[in-house]
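Starting off, we have a lone chain in the form predicted alone, written out as structure tokens.
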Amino acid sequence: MDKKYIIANWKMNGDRHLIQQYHDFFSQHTLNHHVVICPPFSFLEQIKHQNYHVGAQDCHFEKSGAYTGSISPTILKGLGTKYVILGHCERRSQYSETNELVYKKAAAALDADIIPIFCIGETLQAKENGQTAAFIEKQLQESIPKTQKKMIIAYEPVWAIGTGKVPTPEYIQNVHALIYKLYPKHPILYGGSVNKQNCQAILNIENVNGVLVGGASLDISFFETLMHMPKNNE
């Protein structure tokens, strides 16, 4: 298996115990992976740690001013952030953000020097009618500035995200196939229910450059599962 990207998407969690247990594992582990860890704002600093990335989980499109509760790409990138996760699922249905907002926000990442790791994916609805390819497409299109940079595509079906459904591997290399064919330069993840048991099958897929990984990743378990993943060759 070559080198992959994990993410690790905390969400609205973690403690000081969380933190310590990362410090700990990864003070003794180096996984052969790109490993960005992406805690709330408030443990940015706290995480920092040697053998891995540090990413934020959302980033307003302005520099500074009047915008209470959010932070800028400006801001993330003092505190060392070096990834963002933009465009979520979560951000989109909780707090009605638009592939234009979307799109303002990775430009102000990018302009920043941050890498945007942008989250798209189908809704049930969507699966179902069979407008799957239509829907990432759009996606694709009016959230991802046309740019030379670099950034990294997530993709997410809604629909699989904290449910413990997982598409079949056929279903996810087909939509990677997609996405690959419009971006090819740049690294495909899969999110969605991943979890320890899970995770080798897919990021053995083809087109598959690594995972995005939510609640799974609050049990540093499932980085100690990474450790004794084979290769394809072995």
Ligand code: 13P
Contents of the next structure:
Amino acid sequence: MDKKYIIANWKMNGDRHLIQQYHDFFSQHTLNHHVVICPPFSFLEQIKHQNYHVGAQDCHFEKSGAYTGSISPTILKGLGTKYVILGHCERRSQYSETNELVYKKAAAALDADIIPIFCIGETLQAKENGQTAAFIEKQLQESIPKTQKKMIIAYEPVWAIGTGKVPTPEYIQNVHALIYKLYPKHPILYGGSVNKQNCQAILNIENVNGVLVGGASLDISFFETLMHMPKNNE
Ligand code: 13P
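To complete the pair, please output the form predicted together with 1,3-dihydroxyacetonephosphate; the form predicted alone was given just before.
Following is the full complex, with the preceding chain placed first.
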């Protein structure tokens, strides 16, 4: 298996105890993957460790200003943050984030040399209407700036997030092939109910360059499972 991206999205979870578990585990083990941990903002400094990178779960599009409760890419950069998740479906549905806003945030993040992790994915309704491809293409075209800079795309079908429902391997492969056709240079990750049991099979699907893991990443034993996967060849 090639070297993959294993990105943990803690969402609004985690505490000192979990941070300690991560530090203990990663002090003893080096995974031959690109590991990125995205905790809530307040843990960004504490979670740091030499064996993985750190990412935020959102950012503002301005560098500074009167934006109560927000954080800018400049501040994130100052905290040593290398990545930022943008356009997560929970931001889109709970905070009405649009493709246009995601685009502005991405441009600001790239400007601050932070690598965006774009979340895209169809709703259940779009899937049931046979509109998955059109839905995803629109999100990609409207939210991703044209640039040669490094970016990551995470395919997260809305209906698979936190539901325990995972698309079939063929379904994932087809969507990843579609994304790859449009963005052949960017790593493409899958996210949505990834866990210890299904992770390896998902990572083996063509054009799946990694996983974006929510709930399962709150249990350090998820990473222990990764230790036991077949060795990587790079
Ligand atoms: P779950 O792994 O909990 O389904 O969440 C996926 C996700 O939203 C990652 O960004």
